[in-house]
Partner chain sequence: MLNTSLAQSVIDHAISLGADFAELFVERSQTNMVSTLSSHVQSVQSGIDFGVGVRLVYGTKVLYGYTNKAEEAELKRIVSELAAKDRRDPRISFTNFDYRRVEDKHAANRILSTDPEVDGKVAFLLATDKAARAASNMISQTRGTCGQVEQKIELFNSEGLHTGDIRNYTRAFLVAIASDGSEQSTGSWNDGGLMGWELVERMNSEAAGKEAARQALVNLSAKPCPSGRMPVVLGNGFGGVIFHEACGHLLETTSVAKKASVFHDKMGEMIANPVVNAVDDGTMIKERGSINIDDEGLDSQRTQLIKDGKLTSFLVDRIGSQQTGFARTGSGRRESYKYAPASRMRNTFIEPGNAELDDMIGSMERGIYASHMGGGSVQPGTGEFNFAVTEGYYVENGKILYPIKAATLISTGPKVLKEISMVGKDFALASGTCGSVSGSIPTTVGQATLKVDDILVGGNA
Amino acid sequence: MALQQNANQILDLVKAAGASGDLIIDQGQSLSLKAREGALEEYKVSSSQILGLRVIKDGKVGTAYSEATDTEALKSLVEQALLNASFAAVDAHESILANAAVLHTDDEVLCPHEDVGIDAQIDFALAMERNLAAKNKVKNVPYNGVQDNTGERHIFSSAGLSAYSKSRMCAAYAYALVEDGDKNAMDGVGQAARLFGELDLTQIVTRTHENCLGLLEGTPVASGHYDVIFDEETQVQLFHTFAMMFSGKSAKDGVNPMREKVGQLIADRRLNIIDKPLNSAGFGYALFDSEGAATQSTPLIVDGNLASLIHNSATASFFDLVTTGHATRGPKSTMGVGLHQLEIGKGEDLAQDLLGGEYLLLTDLTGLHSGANAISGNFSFGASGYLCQNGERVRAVRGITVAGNFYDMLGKISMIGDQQYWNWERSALMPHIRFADIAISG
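Write the structure of the given chain, one chain only, in the form predicted alone.
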């Protein structure tokens, strides 16, 4: 009730000043545990609340934020936002949506109740590090953690909008360093779930150890062109690195190479990509965006054709379109656009065909930001993984570079698998894709 009263007080002041506005209130509670050499290295419990106000007056946009909620602080928040707006240039496209919807997510689905004590979570963190450190050839476990985070968002607007979402994510991860003589390798895995009890300590330890040992004997392959399959993690990283290709904001700013290609063929005709925010199995689930606009599935690439860019209300107005429900804004930031939950449609290729013959399975990419140019599509990443033959790992591969042009790669798809997989953070759902003729430097 206090939260609603605070929102009403703020928005009443905004309207009294002859402005319109919307208010984001983010609340969160988090637990973070890390272990080192059998003891807790980090035990951090925190909570937060922050209010972020956006106002529009005379076509000018201003923002301000506050962590305090007393009457004077709320009054100051409105005054600061209005002052900031007074110094801004007129924006003909940004506005507060005429949206009086009431939108609430289901806590039982996204934030289910669980009776779990802190002692059980500490025991998990300590056992994960201890059990992994005791494995053959493991020198140490430099990176590990257990997290339990609950986030809550409320959005109110002067138009009458009231939107609420609350979600929980529990996660655990571990990275181990293994050594054998002068050889060493480091790798790790993670898991995420809505309930702490769904995390599998044994699986994390076993898979991390297996991954590290598998890469220990890795050496470069001969330079050349190979068929390449990115695993469940690296393929998501690759597509997210070039996600700007779908951005209506980057198109508005003139830096999106796909700006003039909506409706055109840009990829293999078997490729279908959709942003699917209403799949509650993933942690990218979103009932509404940061403007409070209801979300929906948005086809991005259909049969290889670019079907749509993603928009907030301002970028949509610029292109004379309607918002696709992809506004992003934090309490301290201005409005942008962003994907919710990327999904690539299943292909028709069975595993025995997808994994037939020789190919490289890449399980790790480095230099994702420094080695990529999202405007040109060019990239050059350090990589490691396995040289495979008919689905079997022949040998580990390390110290190679994979390079090319991502937008050209979309037309070099050889096969798309008939099964989909989540990455460990459950932010994207994709089948394995086999790319042909990819340049590898050994």
The other form holds:
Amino acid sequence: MALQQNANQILDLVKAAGASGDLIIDQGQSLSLKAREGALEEYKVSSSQILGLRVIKDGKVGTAYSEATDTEALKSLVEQALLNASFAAVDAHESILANAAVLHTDDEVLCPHEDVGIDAQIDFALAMERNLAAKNKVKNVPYNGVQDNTGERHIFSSAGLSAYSKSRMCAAYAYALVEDGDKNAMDGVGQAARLFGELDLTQIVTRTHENCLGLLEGTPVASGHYDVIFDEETQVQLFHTFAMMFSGKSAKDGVNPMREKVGQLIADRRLNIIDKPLNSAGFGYALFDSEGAATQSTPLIVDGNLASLIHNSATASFFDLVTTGHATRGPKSTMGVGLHQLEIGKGEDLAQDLLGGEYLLLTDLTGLHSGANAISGNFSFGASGYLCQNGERVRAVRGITVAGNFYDMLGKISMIGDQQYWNWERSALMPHIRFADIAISG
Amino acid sequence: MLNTSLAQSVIDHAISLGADFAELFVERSQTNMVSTLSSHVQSVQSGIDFGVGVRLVYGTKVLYGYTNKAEEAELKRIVSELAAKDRRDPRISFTNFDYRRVEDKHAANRILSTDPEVDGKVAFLLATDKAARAASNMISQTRGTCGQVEQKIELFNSEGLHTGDIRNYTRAFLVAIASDGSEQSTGSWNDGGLMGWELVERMNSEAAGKEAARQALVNLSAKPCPSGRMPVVLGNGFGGVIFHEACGHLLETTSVAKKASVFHDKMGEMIANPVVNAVDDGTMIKERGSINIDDEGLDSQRTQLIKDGKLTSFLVDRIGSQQTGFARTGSGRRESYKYAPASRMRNTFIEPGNAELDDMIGSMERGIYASHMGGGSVQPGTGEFNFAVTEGYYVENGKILYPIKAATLISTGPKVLKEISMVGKDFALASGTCGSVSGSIPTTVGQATLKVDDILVGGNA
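Having gone through the form predicted alone, I am curious about the other one (the form predicted in complex with the partner chain); can you provide its structure?
Time for the whole complex; same chain goes first.
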């Protein structure tokens, strides 16, 4: 009730100033556990709340946020947002949606009840580290953790919108360092689930150990051009690194190279990409976006053609379109756009064809934040993985780089597998894609 | 910011539950960000971050919690929840707080709480935009930001420490985009420091705009980068990111104590070429990585990490000191009250040498001159690192031939430190932000131009 009262108080002040506005209130509780040498090394709990206000006055937009919630802070929040708006240029396209809906996501789906005690979570963290540390050649498990996070989001607007969503994510991860003489390797895996009881300790331990041992003997391959398959983790990372290509906001800002290419062939004709926010099996599920607009499946690439960019109401207005329900806004940020849950359609290539002959399977990419330019499409990343022949891992490969132009690569697809896989964070669903003629340095 | 008797009551409560050490970190930060795009103001954002971090230590176990509510009942609830599995009879007795005033060696003049000076920031950014666009009609877009933060912190701990500090950070960025109709490329410029908006007094909007435009235009004409192992000359200033990634992170006790650093057992040994002298200095006046005190309340200091190639010190925080036995170095840092402190870098650089740039370029039969670097990352356990070249040139027979497109340099820390064969005189620092276990913190990297004899260049030629 205090929260609703705070929201009403803030939006009343906004309206009294002759402005319209919307208010995001994010609340969260989290638990984080880390283990070291058989004992708990870190135990972290948090309780947080933050308010983010957007106001529009005389066509000018201003935002402000506060983690303090005393009366003075709430008053200051409104004053700051209005002051910030006064410096902005008039934006004919951004507005508060005429939306007085009352929206509520399904707690039973996104935040199911579970009776799990802290003892069970501590035992999981300790066992994960202990069991991995006991494995052959494992020197230690320097990075590991168990997390249990519950987040709530409220959106209120001066138009009467009241939207609420609550979701939970439990996660566990472990990275082990293995040594054999003067050789070493570090790798790990993670898992995410809505219920703690769905996390599989044995699988994390086994896969982490296998991955580490697999890379221990890794050496570079000769520089050249190879067929490359990215695994289910690295392929999602790669597509997310260049997700700006779908951004209506970047197009409006004049920095999206795909701005003039909607309707044009930009990729191999077998490639189909869709954003599917209503697939509740993933953690990108969203019933409504940050403006409270209903989400929907949005075809992005259809048979190789760029079908649509993603929009919020402002970018849609700029291009004389309607919003696709992709508004993103955190309490601290201005309105943007973002993908919810990327899905690449299945191809028709059977595993025996997809994995035929020689290719590089890349299981780790480094420098994604610094080695990519989403405007030009150029990238160069550190990489590791396996040289494979007819689906068999011939040898481990480390100390190589993979480089090219992502937008050109979309036309270098040689095969698309007929099975889809989630990445461990369950943010995207994709089949394996085999790319031809990719530059590798070793 | 927090009532002393309230703080004492909370720490008393932690001690009564048997904690070996208890600490409260209180933070209230004011932020302001001005952004321009398409020669107009895009947005002005501001806000208040506020919260309290609670750290309890039982042996080597760290228990950490945080909340936005600075109320006694809430803070005691967190203490009780954290200590639930470890509570025992009291091990220590509390000493009354002894307030320690910190000398501000980086006093700021034009601070956020007095005046955000939005008009001045807008004027500066629009002037950089104008200068960039004037450089060429191929500059199709610019994006500028000026961010300013005023962070107030207060610390209380069970050893009687009560102190506080105010840190003012200001930083400006400009990105220019060049387009020839078929391709686009980017160039950038930035400056920042531990200071208020007086930063503007040392910045030149004309030079900033021209520099971002120059880099974007160079990259527009760049050719695919050759790949393979070859010598690389790394430019001064932000080129120092190589040491930050290749070595700096590996010297933090956050990795060393876990034996997750390849250097964990190398103290006193030669780990680099004798021409390498490296320092992490948190005392440099108004540099972005400087601090009066670290986030555990210890005075900042200058730490000689490597002397003539020999490892001489790690970067040590309280827990790292407890675990490794090395003395604390004033390196306990965190992004905010949401993080427990960890050993982190401040202003980290390789000290200048005597080599000339022409000699370095002239010594390469086939190699790369990486005049500007982007960011990078490292895996401490194996020392494998990568970092990006944002402006580079192909060199053959000692001559610079043409600019190259995106390239990544990869190697391992132990290898690359031994491959640094020449260090120049043109020492410079460059501001940045470092992300690691205790969040994203302001840092500075630096070096003179230097030559690495052998490193893997990842290009796509």
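Small disclaimer: the values here were computed from a predicted structure and weren't measured. Only the largest set of C-alpha atoms that superpose within 1.5 Å between the two forms is called the rigid core. Residue numbers count along the first chain shown, from 1.
Student: Does the distance between the two CA positions of Q203 reach 2 Å or more between these two forms, the core being superposed?
Tutor: No, because once the rigid core is superposed, the C-alpha of Q203 moves less than 2 Å between these two forms.
Student: Aligning on the rigid core, do we see the C-alpha of T219 shift 2 angstroms or more between these two forms?
Tutor: It does not reach a 2 Å shift.
Student: Rigid core aligned, does the Cα position of A88 differ by 2 Å or more between these two forms?
Tutor: Yes, the C-alpha position differs by at least 2 Å between these two forms.
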